[in-house]
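Starting off, we have a lone chain in the form predicted on its own, written out as structure tokens.
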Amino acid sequence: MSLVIADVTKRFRDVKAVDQLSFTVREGALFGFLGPNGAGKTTTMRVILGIIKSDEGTVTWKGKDFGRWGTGFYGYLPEERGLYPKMRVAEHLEFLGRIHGLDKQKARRETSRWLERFELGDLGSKRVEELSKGNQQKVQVIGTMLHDPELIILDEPFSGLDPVNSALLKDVLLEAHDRGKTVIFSSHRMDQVEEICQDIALINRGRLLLYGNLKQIKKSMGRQILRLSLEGNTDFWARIPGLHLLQERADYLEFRLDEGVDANRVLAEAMEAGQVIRFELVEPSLDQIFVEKVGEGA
């Protein structure tokens, strides 16, 4: 394991922001760090990086205390803006590259390459404050990755990005993974986590609720979600005990089946009610797992 968080606790006066938290992140993983607002995600990230000190517990990277590695091996994207608004974009990025160990020529070369990669090549001479929020976020992502760190920690990296730029960032994270980088990020967009991440940790009130391989977690939940598209009487389901409507979309209805509900009976009833276009039993989405587990831990 590359990153080991062991029994970490952080208090702010009478509030435990992080409470005996333990999990590991394997080398080269795409890791989703999840939780509702105020769960302790940002505090945990800051403890990992040594920005704030924990009251208890340890954080190690490749078996050695995290703080003994220096700063050049990781990149950190904070949730809040961490840019100097009066600096010009290219100048700012070259500065960040230099303080993370790049020489002047390489910092300039990498800045140019990354600006082109994020479709910002014509904005290098602009001041940071002149950019849109989305472009500022892209500049901040570049600053995090410019020096090619081994460990990349991103706090809400998709914040402020439109779907096109979200897809671009997703590709960049997958490319980093392909190069063997360890990527940890938090997000409120469960669909993005589900598309990208292999492993997750879900916390609430500073405590671990769920942790492990995402595919295995979803598999363990069983195929208790039914997606049904029907041309006919779509109210038929109300007479079937143990069938609960989760959402009604334009293209299908989604239900949760209680344990013991016979899916074949549901199908037979649906066929009696009209023409079945779609009938699919699936594992719960990460969004559904998130809501259920946070509700249980409330």
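Residue numbers count along the first chain shown, from 1. Bear in mind the structure is a predicted one, so any value in this text is a computation, not a measurement. What we label the rigid core is the largest C-alpha set whose atoms superpose within 1.5 Å from one form to the other. First, how it differs from the form predicted in complex with its partner chain.
- For residue 229, a C-alpha deviation of 2 angstroms or more is recorded between the two forms after rigid-core alignment.
- Superposed on the core, the two forms barely differ at residue 37: its CA moves less than 2 Å between the two forms.
- Core-superposed comparison between the two forms: the CA of residue 279 exceeds or equals a 2 Å shift.
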Second form
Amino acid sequence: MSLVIADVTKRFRDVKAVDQLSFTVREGALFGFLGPNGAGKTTTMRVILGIIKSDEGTVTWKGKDFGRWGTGFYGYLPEERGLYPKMRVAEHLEFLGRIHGLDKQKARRETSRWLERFELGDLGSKRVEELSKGNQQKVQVIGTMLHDPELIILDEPFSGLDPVNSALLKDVLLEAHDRGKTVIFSSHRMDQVEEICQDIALINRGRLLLYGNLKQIKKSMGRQILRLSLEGNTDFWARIPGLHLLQERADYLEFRLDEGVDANRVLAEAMEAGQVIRFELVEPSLDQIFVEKVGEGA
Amino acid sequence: MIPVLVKREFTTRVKGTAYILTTVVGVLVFIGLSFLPPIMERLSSSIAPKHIELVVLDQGIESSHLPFLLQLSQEREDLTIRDASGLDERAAYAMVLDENLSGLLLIDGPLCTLVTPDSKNVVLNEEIENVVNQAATLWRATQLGLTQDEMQSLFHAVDFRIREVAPEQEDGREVDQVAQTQAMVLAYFLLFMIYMALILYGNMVASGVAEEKSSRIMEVMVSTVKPVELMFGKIIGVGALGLLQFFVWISTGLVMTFLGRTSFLGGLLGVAEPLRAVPLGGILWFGLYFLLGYFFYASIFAAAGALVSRVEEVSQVVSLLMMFIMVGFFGAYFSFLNPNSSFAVTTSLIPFTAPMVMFARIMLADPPLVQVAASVVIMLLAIAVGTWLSSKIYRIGILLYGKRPSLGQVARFLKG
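Next up, the form predicted in complex with its partner chain. The previous block was the form predicted on its own.
Complete assembly follows, chain above in first position.
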């Protein structure tokens, strides 16, 4: 009972935008879909939704071909935002609700409910073109969720939103998740993905680099990050094999520990070198995993 | 799904300034046309010379036109002839200038020369030429020794009628010349309307598609609605707008026709007789061929609009289509001269020109029913094939941004 992407390949001329891509999004998951610019995220989403046809592979939802479910069960927010500029906001949302299969009354009711939820209640009679970019984006997010779809697919939903509205969107997504909806979104903001997603897929050049439960992925990276702050001689670390300086910050130094390096030995060496103020072992951040994995592939 | 799309297309456009403006301007033009004949009449009477006063100097050896000019001036109130015999040319012309007369006419046997300070006054000078010609006719008739009665019978117009008899008919009916002229004017007028409609609404479809692309709403739409549905929603919506506009315009025209003494159609060609009945048949044929032509062209316009990224580029891709429509229009125009020529028959069966040429033929002649049926069937088939091919281009085109695809690439869309 899930969204299954199996062996999907999409070529544009000679370039493989998506290359033998397979992953599964289980029902009810909040799924982060990651990758650098041009990795093939948007193309993958378009293939899932049937906007473009794949050259190979299949996409199924709950065991049945995706395209055979009709269109009412999902909501899609494309990366390129767009609305009819001349339409009035409420009118536009009702229209989007209608083409997703809502009847007239329901479309109207949901429109006003969602406009309230997104604090746009008094803008319903304005033309879309009169709204700020951020508000237009909120309207479009509403258009994606209005018909209460089971599956919500969002392409870079946080880009262009200020922190207040980002938090609002995050709440809305978490709420949908709590109600058992399946949410997939792409992002290049790793902190947001880390904050709300359990499962992720990371792709680059159309290929899957990492996929699975975020916690397990972090564990399976097989190494740890050390944050160290020290008063005294900080050059001691160069003597320890398997310790690599990642970044030098004003408040602490960050190292990567190779597998098998004994953290206690590092601590002992550090105490000898000076006064230890901070010694912290952390899991690698998604950001670091991202940079490392994408870097490896290059 | 399509009704929702049609409704959006229709309601958002029908409230738009551009649509309301063109409808109102159209109505004003129609009302204006019905006032055209009286206005024209007043205009022409203000230009026409009220009185002609000629100084005539006969320099010939024998007298020729002069006595007849004098005779005419007695018959006509608006003509005065002053015989300047005895004066020289200079003095005679001075008289014209001093008293602001119409001109000096020098006669030398059959040769007449008008001396005038204003050779550009075409209306006046033509009227003078007419007068001189009348005098010349009288002069020649006298030379031939014709009597007044003989003269009259010579210039009596023949009573000319036309009776149309179809090959399979025993006897035909006499053709009503006025009705015939009116049918012609009406046909020409409605033909022009079809031509306008195809260009106007075709362009509206193409720029509508380009608008959806440039505002980037397209991707949301095609993730929910099938591209073909989207295309038809737009085509039907714009078509409905067109029908509404024509309904308003034609109703205005008809109301003005029955209100006013002169018909608005008459205004176009100066036919003063009012329309005798509502040309219902013509309007229904107009509706049929407008729809056939519109659905055929609109899908191609939609595909053309899908090939560009911005509304400003639309005119570049639709120019070829406009050419086809123009060819159809001129084809129909030539068919007016002979509605049953092989040229007219052929072009009335080609989808690109049929909506206009066949319509013109139906309005003017009674083309064989087989041909009419064939043109309708051909149009329906062409619409099916056209929309099928267009939807293929449309489906791929709508997600393409940036450089406009070449003809070769478009051909590949059709294969894929």
